[in-house]
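The chain below stands alone and is given as structure tokens, in the form predicted alone.
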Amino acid sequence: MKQQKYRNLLKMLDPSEFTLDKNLLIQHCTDWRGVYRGDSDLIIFPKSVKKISKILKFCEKETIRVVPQGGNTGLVGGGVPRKNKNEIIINLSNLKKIRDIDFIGGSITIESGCILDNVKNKLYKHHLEFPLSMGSRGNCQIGGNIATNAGGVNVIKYGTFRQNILGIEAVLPDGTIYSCLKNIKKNNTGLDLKHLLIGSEGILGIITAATIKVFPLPNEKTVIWASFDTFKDVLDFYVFMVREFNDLISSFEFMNNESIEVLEKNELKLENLKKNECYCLVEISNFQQIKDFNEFISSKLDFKKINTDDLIISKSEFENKKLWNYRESIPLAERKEDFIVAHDISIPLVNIDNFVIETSKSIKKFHKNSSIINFGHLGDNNLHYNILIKNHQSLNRKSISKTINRIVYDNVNKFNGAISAEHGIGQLRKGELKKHKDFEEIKKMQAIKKLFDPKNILNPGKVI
């Protein structure tokens, strides 16, 4: 960067609020998976919302492009700059205050730079549960979670993040501070602007704080690990469990055999695991009215004629964490593989079995040296349908990925699903969005972007 270009901008900042250090900049210009590598000459770490307002007001006037960034744990390249585009980064990590916990209204007001796990641990001390949980909770930040409308593992119980956000504070591209952090669950006063900002991936404004619902901490949790011969058996088990336990279920996760093989290849094994084609993890909480839950669940499953030899039922919080760690380690194990074409899709449960059968058959026909690593949050229709390619030539990667994406996304449309369930669009799915989202919807999205950000300074080249 030519420092001269940003001289007036740097005058607004304390020396501790920015860096021009190339080594540090490289870390913030690369996404978590190392897929997207951009460049930038400046990263800013503002210490207040007012400072962000001043920065954006200046950037809008000078047409300086800005990439908002949280924990940089995204998987679609939405939080990193592009190459040779003269984009600066605004990182929210200094906005990390818990402003308020409302014990009567059941909410917490937190700034965007707060790390998810820190918020969960703080609430745990007050016997409260934060509605969001995911494998990256030790690094991801609340602002990024909101900007991508994060799902995670508890959607079946609490819904997506959008459903738990009561109010938002954000800085708009012209520097205007939009603040509506009311802790009220009913507010029928016209258009609700916060819902435009939630899931907007930083293209409409920089989210700086939010008021979010919290819940009583479950008194107890039990995790059930089950194995089945077919995916249809898993779906039958899902219907049975929902009918029997309904809102006691806080998570329902699915993994196929290839997911487990990737874990075992990385020397992570689960004791007493019975080998099978399909597995699921079910977490049930708040069953205090049942004296001996393990005996109770066993009797229910016996009645359903499910072989209890195919089950692992946790007996302690330590065992709960062990089973969860096994499930949550799949993405980390995948990273060690050389060539994976990843998908984050959502399919109606009534269609999901046919989607898996038909899509897997087409992919195997196209590339016989492929392995389908299929896992996800079955309770909310979300599959991470990832294809591991073996014995390939590096030069063919782009062509192979393009064909596999076409097969997968054409079938997502055929079975009435969505091409992104929780990761968002970012840079990765921008082209696919044009193909698979209704043209009129795209036009409305572009019009909203132009209304909020007429100079296109906020996260350009992302989403639309």
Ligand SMILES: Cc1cc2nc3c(=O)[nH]c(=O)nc-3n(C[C@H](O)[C@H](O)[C@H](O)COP(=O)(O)OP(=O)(O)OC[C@H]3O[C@@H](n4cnc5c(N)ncnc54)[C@H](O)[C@@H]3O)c2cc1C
The other form holds:
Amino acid sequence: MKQQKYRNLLKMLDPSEFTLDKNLLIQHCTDWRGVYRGDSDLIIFPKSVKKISKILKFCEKETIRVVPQGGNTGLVGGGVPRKNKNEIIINLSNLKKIRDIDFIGGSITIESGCILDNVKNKLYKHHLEFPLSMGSRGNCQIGGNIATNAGGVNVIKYGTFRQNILGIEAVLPDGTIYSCLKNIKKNNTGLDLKHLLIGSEGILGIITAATIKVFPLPNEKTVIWASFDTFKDVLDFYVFMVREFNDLISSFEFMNNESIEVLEKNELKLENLKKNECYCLVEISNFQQIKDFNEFISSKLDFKKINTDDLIISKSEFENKKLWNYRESIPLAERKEDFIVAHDISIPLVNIDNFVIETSKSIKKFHKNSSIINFGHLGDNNLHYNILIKNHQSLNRKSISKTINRIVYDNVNKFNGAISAEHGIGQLRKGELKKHKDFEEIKKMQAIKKLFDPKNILNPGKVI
Ligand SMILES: Cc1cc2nc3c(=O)[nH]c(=O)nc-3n(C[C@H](O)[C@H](O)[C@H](O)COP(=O)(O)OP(=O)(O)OC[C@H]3O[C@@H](n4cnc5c(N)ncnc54)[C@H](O)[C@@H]3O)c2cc1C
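Having seen the form predicted alone, I'd like the form predicted in complex with this ligand now, please.
Below: every chain and molecule of the assembly, starting with the one above.
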């Protein structure tokens, strides 16, 4: 019966629009961290929005479950099918046109399969900046970025992706094409459906294109690397830098000593940088044609007010890249470890020091062979607070993870934070969401899902 259903589906497709190849399917069924390994008999790479509409109409009628997939760099198991659930994958990589760049209004209209880095490079040639950047930019797609409301390293300057999206085109589960690709900043015409689709992790519709704000490219960027004895010194440094540089700051990243240890063990060594407990990487962008930018930056860094003995100001694009590479290689280094309990949390900056002290103490008490790899986008209150467990018996994994999650998430609640800052819910945090969202809010979310997708064909088993 299932084969018959697929046969009719395949008849709608060009042979280059799908694969049944087992090896390729395995790749697309496994998430980036290798934690979620689902299965599927079919992956489709549609070449047009109309085709997606036809496919979804058919799938809804025949109750075929569909997982939307972009670059498959997601970190919560949202973009891969589950095991033994007969789900097919619709991968968006063939929708990769740049439809328009509006040089007057300052926006770009792009299809959802465009790779983030390709969009950034295209805009760079026009001296324009795209408001999103992150370590996965060489592989992740715009549709995946919108579906996860991605954060990344420039939120402190441009806001989250949601704040930069002016319009969206999407195919809804019954095949309806919803299109609102207007390049206007003000549009008060009732409920704004695009904001439901942003961050919906593929459960309400397949995003096919978007109109997104773009910004003038800064003249130059300078990276500052500083190290500190304590987390409190880091926070003092943050306050000092915001006062001195304000909206010239385009990134403010944090790494603790354990992050650097895992980086040096598995990926690369820090060159000519002093070791310490905490590290910051701050990117300052010259948006104001300031002459002799390095001189300008140095003149503002008052060492009497900064409690550091190691502060480096990059002098070239080469040095910028080298320093960024340390920060962006941490996830790659972590991936080489056997057992990590990962978190992506938001904590108000005013509580963050106490959160780290209390949570780390409880974790060390629970498991003394643990190492707390704490890094992230500090300027946006966002920590990737990941616990590396050494010398464990594999049988214990589930119960160790459960206890660690309890310690971390109870403290997230206590310090008024959020259990996901930017990666989303997917499969990984679905259970936890129920405990942290108000019951009435969950009920409303379920009602919205039912309204969009009454037969639950789109990305079932994810988020709610
Ligand atoms: C090294 C590394 C660094 C990272 N750094 C960051 C970071 O700084 N900030 C951050 O926010 N994330 C980060 N991530 C996570 C990840 O890159 C983002 O979540 C990214 O936005 C996912 O895009 P993707 O195309 O890979 O989506 P996928 O992983 O393919 O999918 C993610 C979710 O979106 C849905 N989806 C995908 N495409 C569509 C579509 N067209 N329509 C509807 N739903 C869709 C999927 O069903 C799934 O639920 C990082 C990941 C890695 C591996």
